[in-house]
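Form predicted on its own, single chain, as structure tokens, below.
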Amino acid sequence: MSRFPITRLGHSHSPEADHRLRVENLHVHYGAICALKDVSFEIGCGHCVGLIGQNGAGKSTLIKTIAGLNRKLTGSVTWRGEALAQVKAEVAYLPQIDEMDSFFPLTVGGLVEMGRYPHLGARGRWRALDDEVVAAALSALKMEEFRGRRLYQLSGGQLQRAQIARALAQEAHILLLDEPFAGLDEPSQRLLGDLLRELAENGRLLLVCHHDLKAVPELFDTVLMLNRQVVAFGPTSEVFTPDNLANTFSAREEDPHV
């Protein structure tokens, strides 16, 4: 039985719709340092993808680039055939907890309401529909009782659920999560794992930076293994192998100008 009533905020589109994320020949540099080199992959709705790699392998760079936060790149990233700038409301980036300013005087309700901003139109008018969507997102994540609570009053697991509620209120199709399990206790990790799987089963696409290798087969149906370049990409049961892990976590050749 579903632990979260995600279907109340369904991911609906016609079966023939081309809801696919395509990353083609992506290069990202920070000054002279090559962070990602010739990264290409393609994935559709309904998957929970684990991004696996050592520190500095390009995992966070990749999801930030898909989120539109990196401008200095070559190659392309498209969603359902359109450039990211044209569909940015359909992509939600959830940063690491320690990157959030939890002491900013923002409530859970205020955070989730931010998910509606891309839908308010040129005049920015808040509508009854927006209230309904926010309420449904809070309910789906079982966060109604926390609506008036400040972010700094939440546990790590509650804060992650609040972030995901914002993404649901945004009606995002793609959720990009940077180490969402970091700092969570074991019960919160299990709860979050159930939630991510349910979101994928409901038709959303999730890309998740993750470092706990033991949990990968349980959490992700697909893995993208990075070492600045794509080492392996595909179903977890097929590509999450000792050989691919060895190549993923091997020392990288220093080639900063590529």
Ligand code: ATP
The other form holds:
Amino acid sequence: MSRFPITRLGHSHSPEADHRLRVENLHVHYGAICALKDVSFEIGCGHCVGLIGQNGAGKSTLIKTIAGLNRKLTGSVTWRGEALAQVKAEVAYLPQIDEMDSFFPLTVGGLVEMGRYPHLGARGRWRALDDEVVAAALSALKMEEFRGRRLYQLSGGQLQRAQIARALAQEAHILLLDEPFAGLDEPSQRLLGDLLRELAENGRLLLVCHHDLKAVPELFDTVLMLNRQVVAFGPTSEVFTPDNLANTFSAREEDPHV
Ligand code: ATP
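What does the same protein look like in the form predicted together with the named molecule, given that the last one was the form predicted on its own?
Full assembly next; the chain just shown is listed first.
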């Protein structure tokens, strides 16, 4: 049974729209360091994809690049056949909790309202509709009672839910989550796992950087195994194999140069 009424939050899903994320021949480097090499994959919406790889494998770089936060790239990333810059409002990036400035005095309500900014139009006027969407997003994540709370007053699990509420208020189709389970206790992990699955069943596409290998088959229907290059990509039941794991976690040259 659904614990979060996310289906109340519509996101346009016209049957003729080509809801596919295509990453083609992506190379990303930081100065002379090669972080991603020739990464290509393609996936439609309605999936929860685990990005699996050792420290430094390029997982965060990949989702930051899809979020449009990395400019030093060659290759292409498109959604619905459009370059990401054209469809930015449809992509929500949820950073690692320790990358958020937790002392910034933002409230949960303020964070979720930020999700509406891409929809406000040239004059930036806030409408009754924006209030409604924000209220629905908070309600869907059971965060209404936290609306006035500062982010630094939340637990890790509540902070993840606040971030997801922001993504829902944005009406994002693609959610990019960097290690959302890190630091959560078991009940919060279970609750978040259910929520991510529900979002995928509801037609969103989720790409999730993840460390805990034990939980992978339960959490993700698809995996992308990364070692700066794609080692394997496909349904978890077919691809998450001991051989692919060995290749994904094999020793590699430290910080190979471009
Ligand atoms: P982790 O699991 O430790 O978070 P990751 O798989 O997310 O690792 P990335 O953070 O994407 O890996 O890093 C890939 C490589 O790029 C690493 O070698 C890292 O040192 C390098 N790197 C990442 N960000 C930067 C940056 N801003 N400047 C320079 N090098 C960077």
